[in-house]
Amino acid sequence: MAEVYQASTTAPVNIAVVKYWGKRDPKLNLPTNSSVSVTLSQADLRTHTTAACSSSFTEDTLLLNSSPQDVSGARTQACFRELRSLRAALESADPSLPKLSPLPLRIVSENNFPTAAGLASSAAGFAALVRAIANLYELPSSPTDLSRIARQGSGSACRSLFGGYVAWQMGSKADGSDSVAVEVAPASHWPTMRALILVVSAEKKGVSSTSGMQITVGTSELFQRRAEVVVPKHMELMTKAIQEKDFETFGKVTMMESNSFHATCLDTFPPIFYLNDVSRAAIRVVEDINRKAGKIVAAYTFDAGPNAVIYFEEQNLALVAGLLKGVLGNLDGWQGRDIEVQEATDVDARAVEVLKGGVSRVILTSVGEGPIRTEESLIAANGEPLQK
């Protein structure tokens, strides 16, 4: 029986504090400007992905959530053309090595969180498939050398390949060789940063990333502003906030930040709405928090799709987590926490009901730490996927 090499990864997912939407090339995803992310942990939104190579099997696979998927298409198929070609030069230089880069890959892939639901599913998905076919191929390419071939299957992909807080710098070149994502800080650096996602709905959204960032890109004024002034200033003040661990400046940026990105989808011709009546209620609710707070302690962003991330400090969970708990304690995602419910006194009432309403689900979650190497494998010893 003709060998099985395989080799398994998880990644994680990133939310994006300064946006990134435009691309100055659609084909080698190069964005019109650079963008800062979290890294949120994989212990609640992960991508576990195995890759394997055998002269056994007939051609390149991918299965995600146990549903074959289309690898035909440029993005995957630039993904796979860059990493053979790193594998081959390594062949190459060393004749002894087996000759992995000729032969079929089959990737299997599995989220722990709604696919296509506006949670970055595309960006830990590339990631881990970057990173465990860089793995499978004993490659010895830095996260910063990964992203650049990651970002050509998915823009955000790039970021998801560090822990912490990061940022994709968009560069200049038309190759896009120094268009990369380089780490910020560690999660280690603020460890105490944590995220609560409100699920609005895990249906499909109506304007894919990818359509509607080109359509902005072709008719919004206020577009060319956001990526010529607005975002070079909120990249600069959102860098200097990390590093000094300032969560007010943070939160402020976070929110101006989500605010000009969906003013600029609503620049659109026609509009892009991603944002509904329940978004709208989490913004109003996150302000009145802040205000009863008298600063900023929570920070909602948006990215293209109607679910709400709230930033915030551990040491203010009471007062973000425990309000929204005490509105949206019967929802699934609370179990096992340890939250002090808080009454929403001097919260907008309606906006209230229009959460209770609208959320079907909440995640809490942390900063977290990027992929991680597995021996735990999606794939059996004779190259057959494992049923589930």
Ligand SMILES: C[C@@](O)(CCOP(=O)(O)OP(=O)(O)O)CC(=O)O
Given for the second form:
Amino acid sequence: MAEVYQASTTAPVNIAVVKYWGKRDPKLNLPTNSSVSVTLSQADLRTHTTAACSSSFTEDTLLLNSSPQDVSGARTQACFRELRSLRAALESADPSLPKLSPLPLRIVSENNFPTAAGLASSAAGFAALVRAIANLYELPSSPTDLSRIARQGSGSACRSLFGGYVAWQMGSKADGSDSVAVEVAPASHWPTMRALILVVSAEKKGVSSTSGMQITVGTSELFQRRAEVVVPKHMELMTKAIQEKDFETFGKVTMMESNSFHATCLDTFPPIFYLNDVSRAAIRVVEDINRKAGKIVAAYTFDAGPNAVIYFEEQNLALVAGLLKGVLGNLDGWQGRDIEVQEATDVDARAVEVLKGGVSRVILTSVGEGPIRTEESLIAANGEPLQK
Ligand SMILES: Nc1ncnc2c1ncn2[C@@H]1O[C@H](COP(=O)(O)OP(=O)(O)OP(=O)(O)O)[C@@H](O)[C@H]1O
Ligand SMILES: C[C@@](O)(CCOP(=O)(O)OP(=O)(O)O)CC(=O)O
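Switch from the form predicted alone to the form predicted in complex with the ligand and print that structure.
Below is the whole assembly, all chains and molecules, this chain first.
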């Protein structure tokens, strides 16, 4: 029987606090601005991927949550091609190495959260795919080197190669070699950061990030100001806020960034609406929580969909999560955490009702680590995918 080589990893989701929106080169996924994200804990949200290769396989395949995916797309192909060429270079430098680069790849992956629902599945998915194949090929590449490859799968994926607080530097070179992710600070630098996700919709979204951002680039004038003036200022403030663990600035910039990004969506022609009434109710409740506290203790942010991500620090668990548990305590997602419930006094009553009617579940998580190698495999020794 032909030998089956394999390696596995898990990879995290990241949620941006300075948003990536717009490409200067759609083929290479080169962005029009830099961005910053927080990597979320894999205890709650993760992709698990096994990469295998063998001469007994007939073609490159990808099985995602048990369903076969098309791998002929330019993005997946770019990742396969770049990783193979790094392996081929190792093989030609050391002829004793097994010749893995020409062998067909079999990738098996599982997301433990809804795919394509604005929960950054493509980020965790492509980060895991690239990391798993790099492990399989025993590449000496650093996370920054791999971020250059994962970026071509999905832009935001480049930030999921690191844990903690991560910047994607837009770079200026035409070949994209300087458009990479770097660590701003590890999770251990500011470990008290929490994220409460209000899942408003787990459905596939209407306008994908990929096409939405290109229509914005082509039609919005506001977008130009965002890329040239707003984001560079926010990048500076955000990096410093993270270094100094200054939640008030972190929170203010996070909220203003989300608002700026969604304003450019509205300024796109025809307009793109990712926020809905439930999202706006979440914004209102966060504002009321901050007003009650007399300072910024909670910060909302929204990606290309209505789900709210609310960042806060552990010391404000009762003020933020406790209050929202008072409103949404009947939903799934609060288990396993001892949270003192707070009355939603001094909070807009209508917004509370809208949240009650529109949020389907919550996910309470925290800042976490980057991809983690695992011996737990999704492919049997004979090369067959393992059914869970
Ligand atoms: N585990 C995975 N392995 C490989 N590819 C994946 C994986 N998970 C998701 N993807 C790819 O990502 C696509 C979903 O990306 P999409 O950008 O539409 O949604 P999203 O990532 O959930 O939302 P967003 O990035 O806007 O927050 C899937 O259709 C699939 O091609
Ligand atoms: C709103 C965002 O989540 C957009 C993410 O866009 P994608 O990374 O999904 O886009 P592609 O590069 O086309 O795959 C903001 C962010 O994550 O920075």
